[in-house]
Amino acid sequence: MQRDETSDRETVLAVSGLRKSFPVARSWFGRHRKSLRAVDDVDLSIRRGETLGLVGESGSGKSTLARLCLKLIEPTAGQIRLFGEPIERLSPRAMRPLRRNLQMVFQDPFASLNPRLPIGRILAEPLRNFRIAQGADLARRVEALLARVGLPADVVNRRAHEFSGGQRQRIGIARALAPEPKLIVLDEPVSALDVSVQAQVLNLLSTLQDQAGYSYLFVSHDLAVVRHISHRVAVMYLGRIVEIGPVESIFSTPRHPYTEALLAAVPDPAGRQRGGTRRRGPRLRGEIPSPINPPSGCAFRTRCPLATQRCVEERPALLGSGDHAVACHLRQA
């Protein structure tokens, strides 16, 4: 397994050992027969100004894993820690002051903002719940938010349908840097926006944590977005996390055969790899499994082309040297 970076002062947060499962079927007798186990036995850390990469397909668990991270669902089992201290057990109460430093940016920006409210208030929202400002001070800041995100200060009166779709999500993320947090959790924040508006804002971000140090876990399952923005890439399959590394590491070494299989599925428009317009590499074979009744041994192994009998009896540990690891038998060095 990975080193334990949990004492890193630059660690922001880390988890280990994080499990999620939610009931689906009872028995006559009230008692839960079975469970959906959405995320098993995941350890990741996020350093201070970096951005991870979370990837995989729809049903791999990583939207539930995000909002585990913000503790906005409670975790069946495992360790939260923000700075070094646990968090998992902690009352709403007692995480009510922690909330400003961690924020969240959502995939849908229309859903996400209240067509009601003017956008001035919207943005104060936060700087009010946190005490951070009143009166004449919070309405600099919420002009100084809205010049952070390249919007002009007269905007403050209107409301989201009066926006574009890049501009919604611009005060999304302005909504987010509101309390100044640490940690930003980035769910499909571009993948309801057109290409050429999706670079404007992954610039932003960029530009943003450049100028803040924020921290970032953007989840996308577009592996172009990714290498985009990320510093380090976590690759999750049916609730685990089967290979991760620095971006670079992934996209040109990878290791597990779903991640070659997730590069392969990506068209190449310029011909530039060997194969032709996509990467070389297994093609992936029918669905993800039912996390209700997950494969034995190594999840993967249904649909992989490499699989033995090794694969179907036990389950691979993350394992690696520096800070490239993967899950997989067959590929550990």
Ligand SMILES: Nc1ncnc2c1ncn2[C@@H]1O[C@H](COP(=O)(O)OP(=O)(O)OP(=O)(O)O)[C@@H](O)[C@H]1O
Second form
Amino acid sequence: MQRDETSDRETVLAVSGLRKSFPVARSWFGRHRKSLRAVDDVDLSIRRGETLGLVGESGSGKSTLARLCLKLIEPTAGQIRLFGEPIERLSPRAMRPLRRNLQMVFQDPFASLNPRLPIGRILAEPLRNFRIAQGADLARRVEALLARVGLPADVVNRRAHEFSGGQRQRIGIARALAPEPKLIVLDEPVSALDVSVQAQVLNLLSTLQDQAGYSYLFVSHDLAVVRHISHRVAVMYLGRIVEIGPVESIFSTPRHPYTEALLAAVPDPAGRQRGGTRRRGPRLRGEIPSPINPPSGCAFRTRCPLATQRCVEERPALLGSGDHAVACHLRQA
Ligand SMILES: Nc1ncnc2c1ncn2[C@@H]1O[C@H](COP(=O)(O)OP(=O)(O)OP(=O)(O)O)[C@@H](O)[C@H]1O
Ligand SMILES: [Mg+2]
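And the form predicted in complex with this ligand, for comparison with the form predicted alone?
Time for the whole complex; same chain goes first.
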């Protein structure tokens, strides 16, 4: 991870030293105002046409990191570069023309699609806002968007509640594609769908990426899904990236005990589908600690079967060779 990724021309988005703290209510006896570090010193980059999968248990900071990358929330510290240009300090107004490049797909498309508006209007809105199309061209563009996500043109007059979950997610994807973005952040986009529908939506996302070279930041707690779609995978624990690498090496030779434990928890069918057997390894013990009072040193040490005194005292840096890096004192060769 020593390569200067921010200057790589193929890099769409790069963040470094990224932090987000949220204030938390002060207890009646507390003297200091406490804060919760949801994202803590994260470095990562996403290249053109690449899917970076982001995994971790609930509360590990995936959604917060996803929102920071799109500047939907402001970072507490750190840098965010879009095509090499720093954007972390840009005002909402200055961000406006850049927004076109950055789109988001949510877990629950129903919650994010206005139920009063027909689909045609929902898809026309970004085209109009970003001055991509108007008049007769608008209808043509909307139709083309629907075709790209595998929906017939006659759905334009129907409303979101008339569609199945999978169809609604296709509409959510079409809306994200409307301004021809460079990066699409997808936060648990298939988690609410049946497994068979999940596969269809994942295949659609891959096809769209092959056609148009979109970069995806794909957030999921489901490792089988992440394995299916990602080129690289980042594993998050208590606000930090603990391991990052190409999808094959993360799944074949995980190095962080947390990654091993996550993989060991993947149910049998996922292993069999891919011709593998279920992995033997440590099972994840206990709950993820509170980010208000994270453990000293390595945040994972309270649940780690390998932890030593050094893990209590010293926070491991994310280090590695080539593309695969790990933050673990015991697994850094
Ligand atoms: N607006 C906020 N105010 C205070 N705390 C927040 C806020 N948003 C998130 N958090 C806290 O930050 C931590 C990370 O939350 P986040 O939603 O990013 O996790 P996540 O990995 O996306 O989890 P999940 O898998 O459940 O979606 C959690 O402890 C959460 O309670
Ligand atoms: Mg989340």
